[in-house]
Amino acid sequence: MSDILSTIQKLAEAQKNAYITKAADEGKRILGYMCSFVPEEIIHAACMVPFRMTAVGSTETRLGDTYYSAINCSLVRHIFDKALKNEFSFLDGIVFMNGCDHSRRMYDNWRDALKTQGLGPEFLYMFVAPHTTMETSLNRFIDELNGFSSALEKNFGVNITKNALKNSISIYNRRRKLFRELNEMRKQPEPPISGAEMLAVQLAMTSIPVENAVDLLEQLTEHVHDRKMDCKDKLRIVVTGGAMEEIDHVKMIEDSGAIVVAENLCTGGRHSDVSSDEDGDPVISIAERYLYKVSCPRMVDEFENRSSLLEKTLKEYSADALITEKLMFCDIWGGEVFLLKQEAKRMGFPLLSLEREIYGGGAGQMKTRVQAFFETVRNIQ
């Protein structure tokens, strides 16, 4: 491995990295999400720094499960425990958001771990996004983005400039059009990038304030552009799905006698490439994209557009099979899932639905379910 490949995969894998530490250093404020709606161009341009909280380094929840059950998401139940464990202590705020029931939950979680805990930080924003695309929707998600930026500009003392937000959906969109180059490249008979590398990737570069990951993504995109990995007799899977940061799950699924080409992931391509209008208001510019271009299983009105984004995807990417991944209990996922196998017999195209807890185990299991499906794939072929 690459040393640029090696420094992001240590990115991926760390709860804290260096890039956060200097930047805190530096007098920078460290602000928390978890969810892709959460507009990081609006953080960014109040002089902050968005860093999306992960499960990575957690191997247990017994603190989590004493303010969630069994039967709630393991990734909250993760992030939430590594919480208690003060293990986001570096962070000087969290912006929580209506995404699904159990990630919206730890904002009351929270709330009372700091009044009887005293578990920090104090600033604990909930940023409430629609669930649908009309016009209304949009009126509302503009009003919501502005009382965001008041919030943030009362909390910390910082003015959200019309210059400043323009300056930042200008670097959100250097690092979107460089994460477009890399997954044009993974069109080729013979990609550059694996799919467990281009998840760390993307795991990685939400974790670092943006001006680095675009040097990252500059270097990246340059080592890579001559590289071929051996694709011989492997499949092309596109794995589709919520959230996901398990890259040895990834690196299981293509050791299995395959390469994932494409993925439409909460914490991988589902954002990761999808611009902001450069023109015009940026606050409309910002809400346009988050409301009508980023869409997942909590929009209700969006999966046909989901639809046939998807079946495009498998077409550009000359793809033979999709795989969905979904965490256990998870409904809006379950909900997907049941849709999109109706849409896979409609095109009459293989689809294995794989369930999962994060970091839960059950690897073996798992891997025996994907060579099965990848040997039905091939006999059919």
Second form
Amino acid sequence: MSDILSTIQKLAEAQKNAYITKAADEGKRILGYMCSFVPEEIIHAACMVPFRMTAVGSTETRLGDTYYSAINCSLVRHIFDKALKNEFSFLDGIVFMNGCDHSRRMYDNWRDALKTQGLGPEFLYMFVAPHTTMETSLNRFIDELNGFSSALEKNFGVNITKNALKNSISIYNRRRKLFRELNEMRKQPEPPISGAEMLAVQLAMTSIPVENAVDLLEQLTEHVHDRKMDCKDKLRIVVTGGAMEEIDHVKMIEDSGAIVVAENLCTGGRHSDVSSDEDGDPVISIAERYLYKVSCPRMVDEFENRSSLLEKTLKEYSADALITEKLMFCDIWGGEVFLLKQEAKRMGFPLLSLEREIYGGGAGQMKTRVQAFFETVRNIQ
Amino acid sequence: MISAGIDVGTRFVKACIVKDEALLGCAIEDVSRDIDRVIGRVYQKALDKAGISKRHVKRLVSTGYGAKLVKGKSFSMSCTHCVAKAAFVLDPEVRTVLDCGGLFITITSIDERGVFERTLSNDKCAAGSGKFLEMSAQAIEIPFSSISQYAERSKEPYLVSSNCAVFAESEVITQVNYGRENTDIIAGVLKSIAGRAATLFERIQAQDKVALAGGLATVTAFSSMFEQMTDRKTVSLPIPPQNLGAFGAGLMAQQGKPSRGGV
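Output block for the form predicted in complex with the partner chain, input the form predicted on its own:
What follows is the entire complex, opening with the chain shown before.
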């Protein structure tokens, strides 16, 4: 593995990294979040560093389970377990979101733990994003963005100016453009980067300051430009689903005779390749980008758009099959996978639906299912 | 008064013969399909050990998952109450009892008078139970009695993270196929069960002293992992931990009015 890819892999597998430590040492505040709908630009414009909280490094949910039950999302339980072990003590605040009921309830649990156990940080903010894309929702979302900005200004004594927001939009768009360029290269018959490597890239880039992310992505793009993965007799797969951090899981899929050419994951491609409009009012641009352009199953009445986007992706990336990845007890993705199965029949593309717990093991079973699916796909071909 | 307690658990049937607060005799046998005969046999064995004839037993309380299967002049009580009662009688300083049985982990808190306060149980799943440990030990060909010795030799316990016993068993088999040491697998299974027990322990905000009951309490590696995770010491009680439920049932039976004939 090259130096740059190995650096990125290490970043993806580390709970806290040197970039975050350096930013904190320079006096920057670090704000944790968990959902693609939390507007990183606003946090950045407040001179803070948005940090995507993950379950990386977690090995158990012993303490998390004191607040959650075993029928809650394993990702949320792992993250809260880490929180209760003070592994997020470097954060200056957390932004929760109504992405799903499991994660939104972490706001209540964290507040309780703050009250009863002194679990920091003290700045806990509930960001509420609408579930529909009507005009009233946009106005509601703009109000929410303004409310969030005011809360940051009031609590941390900062001033979020329009210029700062425009600069933040610009640098985040730069990061997104670099992601788009990488993804564009994956359309080639021999993509320059594997799906497992790409997941590591996406995980790493949300755990470091955006300036460093842009720098690393530029180096990576240059490095992989002439690289070609060995794709002989390999199926081209698109992976779609909720949160995924397990690089080994994607590696297992690829080792079974495939290459993952595109993904639409919470922790992956979903929010990385859609830019905000750089002209006009920055708050409206951010609101329109997040509400209209980033669709995940939490948004109601949007399935048709998501389905046509998926169909386009399958065609553009010359994909042979789709794998859906759902975490156990995820109702949102449970409904989406049901609808996708119908779409798969309608459009005639092979679909494998996998369900797992985050870092939940069971690699043997998964591998058997993936191998059997690939055999079926090859027989169809 | 002489009383009897029968605990029909998910893995074993236990019987104790009690006089006042003293244990006269006890017996234990595996649950099998012909449960009536097993219950009758275990009861008779306990009577024989106590040197008591059936007609001298004036009250009988049944407890456990299959309490209703005990026929005759008995009445049934919840196992958590019985185990808590037994632990308190054996050591009046006990405030928390963790009962780790075949399918359930139950934690009970009691006050300084021995009055039952609160109880919590594991989720509807066998992954944190004795049966799961038994299944895993069988899959890697370790006798149940040697689990602790194997677990103590583990250098790097494998993390069994699945929430479901069925998935977890497959996970164990996968690890066997990957060539992982059986010492690491069994230590991982124990760690996962101890973790679940520790979660309940944290959730109930357990007070000292803490007593362990149930078949898992006989596995020393489990007790030490649990103590390590919770940073507490558990007390050892003078009777086998598996018999606490039946002994408690016998003690509960002491509190009622004696029956005229035997039971």
